[in-house]
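One chain is shown next in structure tokens, namely the form predicted together with the named molecule.
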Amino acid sequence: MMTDHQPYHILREKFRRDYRCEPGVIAYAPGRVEVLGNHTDYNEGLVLSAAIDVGTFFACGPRRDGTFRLTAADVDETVEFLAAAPEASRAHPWANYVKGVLAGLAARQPLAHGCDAMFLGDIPLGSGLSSSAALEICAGLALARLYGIAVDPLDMARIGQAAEHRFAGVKCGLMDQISSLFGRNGTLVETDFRSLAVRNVPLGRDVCLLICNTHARHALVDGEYNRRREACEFSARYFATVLPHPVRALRDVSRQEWEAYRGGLSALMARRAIHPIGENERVMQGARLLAHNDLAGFGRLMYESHESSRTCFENSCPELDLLVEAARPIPGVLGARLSGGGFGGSVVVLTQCHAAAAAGAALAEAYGRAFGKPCDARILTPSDGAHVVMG
């Protein structure tokens, strides 16, 4: 039960104390981890991700006037604005995510009144576990319930994404919001970024995820990210001219077709293209392996994914490579790869739960030996997605 979660009780207590009433609605949304399928989302491909067991709670109640009062309990800051006219502000960047969601809801149905709201969570901010999407989604679910606005989960994901684009200025895809909404205990979330079909793939309860955050961020990350995207779009256009069927994105190109026609691309462009093509295949194969409970096979695909990042897409870095190599010989570890955009950030490790703590300690130590400071290692369990907890 989410109500066992400590932030839930702290939030309720603070809401009572500060606002002198009980919240009418409380909703919860978790962070997420990308487990397999790297840079496949904008190539209209497949991703396996997981909602995790850290998340954010959002509590709210109606006001008689038109004011929206919003408190970030983690940083103990409050802002007030007109519910009918939320505007992005640099003074309180955290408020922009909620204002953006509110604007998205108001576009579907005018808001009848103001609101007292407060949120609190236990996702480390800005470390790639998507605290921003968790905030958007818990706010979205709670406010939709409070204002009586019916929103289906995919639409809610789009409201969160639009808040991120228009109010926070971050051009994210939909993976973070979808993972937070569709997570289920003991499963991975498989998303098809062409059809937006989502399903849960059982992972079992004996394994968990270890996230090792290097805190490395190599220069020009945004520039490199955009260049990779352009390379994928460029090669998709090339394959569209040589293949006998329509190619809208690299999703439409098989490994065999890449082999047969790669000669028309430069060596660099061909290497870039095989990464999302291969990742897409690995996600499909990975889901099949999980259906047969072949966790070792799934782990091997994670190592292959990292190798493809390292040598073909070149979105890895020495910090990430070291962690993946250090993970291989650790007992109970099944697989490891970089997670997210790359060029720094985190490695996700699939490990037997009983071995996770020792594996985390070993990885932090190996990292410390190589780079002079330990990396963060956090054990995370694939968990239930966002939902209204109360009200």
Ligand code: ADP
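Next up, the form predicted on its own in place of the form predicted together with the named molecule?
Below: the lone chain, stripped of partners and molecules.
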């Protein structure tokens, strides 16, 4: 149960102490790990991901005035603003995710009062496990309940995405938010980002996911993420002019068509385009392999995915590359790749459960030899998605 999580008890006690009242609502949202399908969501493609067993809690209660008071419990910082007029701020960028969600809810229904709110989680920041989406979703669920606003899960995902776009400056897709909302214990979340059809795919009892956090810099708002997205959109517009069928996104371009027409793009743009095209193929193949319990074949696709990230999309880094290569000879390891936007963060490793602890220790040691300090390695459990815990 989520109420067994230590952050839940710490948050509830701090809320009582700082605000001198009980929270009216508490919601929880997990982080996510992207297992296959990198930068495919905004290309209207396919992703296999999982909600994980670390996440964020958001507690809130009503005020009698129109003030919104928000505290980040981990750093003990508080901001205040008018609930009816949230605006992005450079002074406290962590608050922008909640402000953006509040703006999305207020667009659906006027807010009748202010709010005292506080959040705390155990997702390692900068790890590529989407602490930002977890914050957006748990804030959205809690505030929607507090203000009596009905929002279905896909619309809640869109509200979180809009918060990233308009308040945090990251033009993300919907993968992080959908993964956090639609997770189910022991399964991967397969999402078609054109139809937004979601289904849960069993991962298998004999394997688990190991996450290795490099602590390498992972700041997508610096622009690299947005530049990759712009390259994909540019390439899609090009293919729309040369292919005999409609092209709305790179989802509509096959590898064979890319081979035939890539000469009309610069070498850089062609490399950028083939990454999500190939990733869509790998997700479709990966889902078939999971259905036949071919976990070794699925692991090979993870290695292929990372190589494409490294050479075509160039969203890897030396720290991530070292871990992926170090994983290959370790007994029991089936596959490894970067997870999330890239440019730092974490590597996700598919390993047989009995070998997970030894594999994590070996990877931490290999990373320490290369970079002077071991990476953090922990076993992740595909877990249930976001929900209201109290209220």
